[in-house]
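Below, in structure tokens: the form predicted on its own, a single chain.
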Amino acid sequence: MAKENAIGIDLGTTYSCVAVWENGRAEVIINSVGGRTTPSCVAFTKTERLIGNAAAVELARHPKSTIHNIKRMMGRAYNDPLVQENKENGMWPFMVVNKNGSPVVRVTMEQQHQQQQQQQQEFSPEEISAMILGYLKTTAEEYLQQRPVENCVITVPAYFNHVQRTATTDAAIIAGLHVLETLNEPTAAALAYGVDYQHRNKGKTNNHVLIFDFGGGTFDVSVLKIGPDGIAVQATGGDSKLGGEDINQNMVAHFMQQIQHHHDVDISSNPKSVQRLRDACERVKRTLSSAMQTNFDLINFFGNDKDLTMELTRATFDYINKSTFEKTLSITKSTLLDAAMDKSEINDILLVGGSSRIPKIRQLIQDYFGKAPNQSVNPDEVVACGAAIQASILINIGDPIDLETRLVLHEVTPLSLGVRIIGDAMCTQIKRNTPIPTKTTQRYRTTSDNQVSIQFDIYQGEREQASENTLVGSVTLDGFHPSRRGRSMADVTFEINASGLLTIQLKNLDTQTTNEIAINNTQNLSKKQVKTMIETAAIFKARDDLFRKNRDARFALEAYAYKVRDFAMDELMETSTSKQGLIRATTKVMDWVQSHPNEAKAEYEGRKRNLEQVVKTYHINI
């Protein structure tokens, strides 16, 4: 019987990573180009769909058909301020449109022949994420020697709300994955760190760890206790719209002002120029982690052979990002307050996410805590490794230092949950940072005479005004007896299980009937939509497979033609009839291939067989 496999996936805003528990440790799986992380990017070209590194190459050339930073769109409404901001500031140069209140990406599918009409296709954020997850799934299966991978633990920012977590699970389902658990990213990092900690300390002491997770699109901070009883999250905080991309945006805005001032040129309406500048800002940001100043040149940036040359010092970089950096420290301080802990009680600080490499961030953390952060983990890989460890536990493969008894996870809910009541007030039933699993019941009364039903609008967030929070879903309870205001009552029970999944139970006290419901939000996909997207994903996979087969057949024909030509030119006499015949035959084949780059596999294979027959007529073995 084949060994069951389960992988851990860190689905990041800018980069993703996949790992598996193997040979007694979490192994990061290298992708097809040798990378340990994969750009979270999908591009649509004239001939194919590209994912990962190949897609990232297309970003500067075709920004409108290359989709990136899609994680920031997950689980959000079209009118969400972040969606509108990212549309306007050029962070999303591709087209984002409104479809039934949800944002979708509209891509113009370029055609191979100009006379063909351009085709537009729309993709939900879940579908784009599913393409990235499908690539990671395939990468894992190739690493595991084609053993099928269906189970996974997928990580999400700790500050993701219920809607965003559901959207992530839907994306995995579309990609053909079964989600064992959605694990908070800081908790995954703590789990990977905890394995090593337990090895070193034999599980005898408690350790208070602060996870500072500053990634490409989100920021999380969690305070945890690691000890003999497992990993217990004390408090979590964060901002799901704060990350390295915001740092890049600050730099883009800075340089655009400089370009306007020194060159009197406004590039804001030119997506390709903005994207070239954004790519340069990413390189500058990375360089300034090890250098005090740097410059960059963008060739022919203004056209007519006019280049752009800019310089940035680390001091200026720190200045233009001052408010972003200080916000991370402010959230860190608030989370410590929520955990009822003093900074002196923190034994270790783990920096997670690529943005945590920025020297100013490390300096702020070190100055505040009075100690250097722990650098024993790889910020880019530790989350995926923690997810792989949890996946191995959940399907009972491997037993990393008795994790089931020593490193049991005790999570908290990151955001408050409640019901909207009269006056748009938020009646909180579960407060944020409540340990889970948890269960609580609240009684509600009718608010008008002869009321026979109550609509419950479920919100998640910390604002006093319910509508300022995130709507998780709505449900109506019917069957109340007509009576005076306040006489009919209903009990509403919120329950969150150990995986963070929310279920709601409604009890009509007039009839004593009980209903348990699953909350469906308008921003989340219906089962029918998920099924349709699974079918669409299968079609895309079939197209990709067909394209690869056709391409491989073309390459095989080209390679054989060149091999025959090289043999004829190197091995045969100049006056040889066979030499001239083979060169003519191979030249004819290569000319045909150049003018027919997208033919079917059978056509290429037929041409290859014909060339092989020509070679045989000269009685030559190649």
Given for the second form:
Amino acid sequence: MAKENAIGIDLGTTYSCVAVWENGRAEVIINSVGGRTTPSCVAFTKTERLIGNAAAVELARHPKSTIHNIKRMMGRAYNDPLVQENKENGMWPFMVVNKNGSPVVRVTMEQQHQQQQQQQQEFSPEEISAMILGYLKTTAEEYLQQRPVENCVITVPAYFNHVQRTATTDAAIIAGLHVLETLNEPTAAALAYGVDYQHRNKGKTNNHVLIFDFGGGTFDVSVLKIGPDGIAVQATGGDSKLGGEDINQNMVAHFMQQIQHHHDVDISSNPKSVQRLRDACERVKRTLSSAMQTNFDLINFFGNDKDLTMELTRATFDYINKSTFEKTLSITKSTLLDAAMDKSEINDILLVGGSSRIPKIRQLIQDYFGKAPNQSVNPDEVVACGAAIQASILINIGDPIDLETRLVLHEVTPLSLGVRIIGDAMCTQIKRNTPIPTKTTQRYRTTSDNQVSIQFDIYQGEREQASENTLVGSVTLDGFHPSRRGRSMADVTFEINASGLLTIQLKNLDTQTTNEIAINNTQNLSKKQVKTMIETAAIFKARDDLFRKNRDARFALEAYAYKVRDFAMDELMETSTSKQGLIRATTKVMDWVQSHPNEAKAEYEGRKRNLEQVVKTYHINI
Amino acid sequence: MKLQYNGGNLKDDQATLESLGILPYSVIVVSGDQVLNEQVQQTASGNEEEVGCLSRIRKIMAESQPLLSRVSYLEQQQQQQQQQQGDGMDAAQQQATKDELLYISEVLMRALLALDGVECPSSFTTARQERRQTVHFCQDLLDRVDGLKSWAQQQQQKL
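Could I have the structure of this protein in the form predicted together with the partner chain, to go alongside the form predicted on its own above?
Full assembly next; the chain just shown is listed first.
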């Protein structure tokens, strides 16, 4: 029996990465254009659907039909303040509409063949994510020599709630993947790191590790405990809108001010100039991670042959980003506070995300903790590698090394869970960052005279005012004997099992009857919806396959025509009739291909056979 | 110059060998163009790197050059239409023109950004001169495309 493979997927906000356990180590799989990471981007053009690098290129040209930043929408309601805020801030230049309370992306597509008319199509965040996952799946299959790959571990941010995790799993199902586990991103990073770590420091137990994840658009901090029997998440914190983009924005603002000062020109109204400046800032930022000083010149920036020449030292760079950098440190501090730990208890600091390469960040961390952060892993790939390690453990492949270091994962609840009580107050039953499985019971009393039933609204979140949090379920317990307020009581038990499923048991103490609910979220897709989406994905795949077949046939025809022409040009006598005949025939074919780029496969193949016939008539062997 | 390992380009300058999975006896492919002596002598600085800059600039130029004829063609169309003063284009034609203009301006903008990314120290006068010319070429063309864009806009409003 062929050995079953399982892949690890880091489905990121801006970039995604896929890795597999091979030859005793996690290996990042390179995509079709040679990238080790793939932009989390899907574009719908006139003729085809593009995913990854090809889609990212379309971003500037077709902003309305190039879908990106979809992770910020996953598992959220349309009225979620974050969705509304992102929508207003122009995070999504494409159309986001409300469909039964959930946000969906609306794309206008032009049909090439069937009907020459525009057609609108709607996609849920799950479907878009499924397209990215499908691309990664294909990438893995090609690397593993077309073995079908179905089993995978997908990482999610530690703060993702049940709904968001289920949405991620649904996306995988639509893409034809079987999710072995949704793993917390910091845990995955620790895993990639922990395997190395435990090898080097055998015998040491109970290490605390801080994961500092500073990416393109988000910042996350997590504190983990690596014990002899596993990894436990102690606390998480972060800012979902803090990242490398902010650093670029600070730099652009700085240079604009300088330009205003020295040249007395306001360039903010000229999008082309701003774009050139923004592009230069990204380069300067990268250079300053290794150089102390750099300069750039933008030719004819002001017109009239006047150039812009600017210089930036690392010191100035650090100064203009001071508040951004310090914000990461203050979030780190408050996360330590959440974990009830002192900074001296942290044994190691692990860096994740591209922005963690900035020297000042590393220095701030070093100054605060009194020790240098660990830099032995590539921050862009570490999460996917951790997922691949976990996947290999779950399906039991690999060599004795990973058996020896097999880790049991203890997850924690990402957000507090509680019940709304009188005055819209939140009565928290399970605090956030509680290791799971866990179980707590609390007693509630009636709040008015002769009350015969109590409605329990279950909320998830950290706000004091219950209605500010996310409502995850609602259940009514009735059958109380009419009596004075506060005389009737009910016990409510919250239980989270090892796989993170929340069940709530209610007990009427008057009658001793019980009622139990499992939290099913209305935000998540129903089974039927998932099924329809799988079917839609299949249709898309069929369309893509057809397109690819047609395109391959076109390439084959073109390649053959060029080959014949080259042969005729190079090998045949100038005056021979065969030369002229062949050149005429190939030119005709090439002109036709130019004007018919989207014909059916059979059409191209037919033309190729015709050309082969022509070649045959001249008794030439090519 | 590119470093390749295991079929992928190595992009992270700061990565450790360990994190990239490079072990003893691993094979790393270095790919780049070989510089000829004559080419070096043609540059002002006599530095091999300047040849590299020049070849990058010329490659960008080669990609933008063909756009010139496409812009000229559109301008001819514009003139013809203004002379005739008559009926405009139909909707499909308009859409095609709009798409073409968007495409051209996008390619030119990308060329411009790529040119900004070619780092030429001040001693590389040959490369700098060439870069300056190419930037001007792209910018002039972009201005012409902008002119055509507003014309296309007017046409659409007429319909």
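Between two forms, the rigid core is the largest collection of C-alphas that superpose within 1.5 Å. A quick note: this is a predicted structure, and the numbers were derived from the prediction, not measured. Residue numbers count along the first chain shown, from 1.
Asker: Does Ile174 move its CA by 2 angstroms or more between the two forms when the core is aligned?
Answerer: False for Ile174: its C-alpha shift is below 2 Å.
Asker: Superposing on the rigid core, is the CA of Asn321 displaced by 2 Å or more between the two forms?
Answerer: After core superposition, the displacement of the Asn321 C-alpha between the two forms reaches the 2 Å mark, so yes.
Asker: Relative to the superposed rigid core, does the CA atom of Cys427 travel 2 Å or more between the two forms?
Answerer: Shift at Cys427: 2 Å or more after core fit.
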